[in-house]
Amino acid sequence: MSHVRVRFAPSPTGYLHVGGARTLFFNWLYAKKLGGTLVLRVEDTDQVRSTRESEKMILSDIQRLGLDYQEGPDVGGPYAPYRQSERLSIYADYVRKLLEQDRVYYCFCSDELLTQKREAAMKMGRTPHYDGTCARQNKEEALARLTRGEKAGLRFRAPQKSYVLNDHVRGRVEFKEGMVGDFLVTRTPGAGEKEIAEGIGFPVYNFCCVIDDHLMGMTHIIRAEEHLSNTVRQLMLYEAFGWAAPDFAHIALVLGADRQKLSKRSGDVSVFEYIEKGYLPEALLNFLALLGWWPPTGFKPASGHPEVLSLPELIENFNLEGLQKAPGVFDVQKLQWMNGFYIRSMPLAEVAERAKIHFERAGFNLRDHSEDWFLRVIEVVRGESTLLSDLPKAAQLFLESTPHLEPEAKTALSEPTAHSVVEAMVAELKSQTGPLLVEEVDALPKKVSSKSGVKGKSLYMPMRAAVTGKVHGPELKLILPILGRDSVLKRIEALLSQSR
């Protein structure tokens, strides 16, 4: 196989959303697997919606995911420039070639007129192809209209023949003759846009895409299924220029849990928002990889769970044959579960470091505590957290000097035997000095039971409530050594005062 070159080509109109992140990741995995090159190309010919600020946000999101590319607008490369808005003169050269070959003609129809024609065709039950109005005028007449100051785009003469695509995911796809009519390769410039050359309008997506993919040496195009309908137009352009088309793989759609098109309500939010909420990039990428792809039969991940694959495992096992035709379902609850799995499995120091920003946002000052103390806290609370942003709330009992007494805990402390349980616990804690060791806390319930005569739930619930203000949570033998003897005694006193 020749050197693999793939690309991710976002339009800079906002943050990177999860659908685009999945496309990026599949291209990244394929390039890594085969030692190829990933190109980032910014498709910013939509001058109304595209902004440099959005481009920066997308590049930042890619960096947040921990992914890299070898060529792009910020890193350069042998096929620069990598922004389509900076390649207009290149497109103009290829438009001229099509003009010379009479493969395109000037179209003076306004957007309003084209809309009317489209609606009329649909009302008559016809496919809304362009009706060829401008194709019938000769070149001299068209040039005369341009000289008079009229504006036009250029429309490609669609060959009347069928085209076949052998897609890595869809298999054999036949585009039958007449599926598309003559289509624009440049359009009439809009407000603030200039013609790319004298008499040539502003280039459109399908045209720019073919020129760039060929000139940049793309060997494989891995993109969303929604682009499949564009492919026949692109095949026509490849043929017109005498170029071989790259291999295509149109990956399955991603649906929401309701089996409808993915929307913001069902999980289609930006990578930025997911990471800000406390999702780990590794978990998000793992989750996205399994939306439309599956590892080879018989592969067993080191995690012990068939759906939790490390980045090296994803690279090693990724192949185009594993891409699925059926739509993937974006289940946010499953993503949360997977994120929790990663939080529990990741090295403790790594989780603690990534969690710090969330503690700061929650208003906790970690400078008052040692790094070792913080690691011990994270070790205790990460088991009950699905997001990094859950950790500050779970760790609240360690960070607040006076915890809040929850209603259930207040009820537990009001039980008839609760007073004797708490009294016995305080006496035992005061009977010794120095650090609270796990061994002492392990023996504490038995000693308190012996002194108070209380057993079972009536013993454990008041003990927990008196220290944490809650009736559920980590084991006391994990909590008390971290809090320390003096802190525990002060908390018991404060919580008892709240229970009165």
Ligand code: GLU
Given for the second form:
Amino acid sequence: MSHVRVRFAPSPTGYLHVGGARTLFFNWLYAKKLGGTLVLRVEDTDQVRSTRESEKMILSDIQRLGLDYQEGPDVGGPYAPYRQSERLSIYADYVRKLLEQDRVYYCFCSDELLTQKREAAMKMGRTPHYDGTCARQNKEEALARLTRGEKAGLRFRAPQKSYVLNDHVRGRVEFKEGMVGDFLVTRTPGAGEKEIAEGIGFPVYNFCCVIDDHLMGMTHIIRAEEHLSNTVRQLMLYEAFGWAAPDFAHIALVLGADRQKLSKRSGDVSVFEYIEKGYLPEALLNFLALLGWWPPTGFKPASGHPEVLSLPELIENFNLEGLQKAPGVFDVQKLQWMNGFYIRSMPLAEVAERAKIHFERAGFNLRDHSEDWFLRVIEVVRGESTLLSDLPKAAQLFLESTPHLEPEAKTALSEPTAHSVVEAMVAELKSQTGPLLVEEVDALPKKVSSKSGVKGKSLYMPMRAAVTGKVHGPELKLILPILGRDSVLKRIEALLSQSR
Ligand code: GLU
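So that was the form predicted alone. Now I'd like the form predicted in complex with the named molecule, please.
After this comes the whole thing, all chains and molecules, with the earlier chain placed first.
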């Protein structure tokens, strides 16, 4: 196979959507797997909706995900510029070619008129194709109108025949003759927009996309299924220019929990928000990859869980055959579960490093503690955390200066035998000096039990409540050595005074 070249082509009209991130990731995986090149192309010809801020946000979200590309507006490359708004003169050349070959004609119909026509056609149960008004106008007439200052776009004469696409995901897709009417390759410039060259309007997505995909040497187009209806138009343009079309893989939709196309209505959809909330990019990418792709049967990830694949495993196993036809459902609970799995299984130091920002945001100052202490805290609390941002709350008891007694813990401490349990525990802890070591802590419940005569839940609950102020959480034997003898005794005193 020739050198694989793929692209991610976002329109900078907002943030990076999780659906877009999935498209990007599939392209990234494919390029990595085959040693190919990933190009980032900014499709900003919709000048009303496109902004530089959005482009910046998208590029920074891609970086946060840890994904790279070899060519793009910020990194350059042999096919620069990579922003469509900077490629207008290139498009103008190709528009002229179509004009010379009479493959396009001037269309003077205004947006309002086109909308009216479309609505009327739909009301009568007809496919809302362009009705051909301007196709019938001869060139001289059109040029005269242009000279009089009228503005026009250019409409491509859609060949009346069927097209077949052999899609890597959808298989054989036939676009029947007449499915598509004449479509615009350039439109009348909007307010504040200049024509790319006199009398040829402003180019639109379907046109720019074909020119760029061809000139930039794309071998495979991996993109969302919703573009299938554009694909037939694009095939027509490839044919008109006499170019071979690249391979296509149209990936299935992502649905929300409501089984509708994933949108803001169904919850968070921006990559930025997920990462801000404490999702790990690795977990998010793993989750997104399995929304529409499946590893080859029989593959067993090293994680021990069939759905938790490391990045190298994803790269190694990625193939277009594994892309699924059925839509994927964005199940946030599953993503949370996966994130928890990553938090538990990632190298401890890595989780600790990434958690720091969330401790800062929660108002905890880590400067008074050693790195080693912090690692031990994270080790103890990561088991019960789903998001990185859950870690500070779970670690609160190690960081708070005044412990807080929760109502359930207060109840546990008011049990008739609780007093003697706590008294015995304090006595035991005071009977020794120096650091509180694991061995001592291990032996503690037995000693407290024999001293107080209390066993089971009535023993463990008050012990835990007296130190942590809670009835749930990590095991006491993990907590106590980190807190240390003095701090444990001080906490017991403070919590007991709150329980009275
Ligand atoms: N700019 C298009 C979008 O954001 C990409 C289309 C394509 O990949 O061809 O949906």
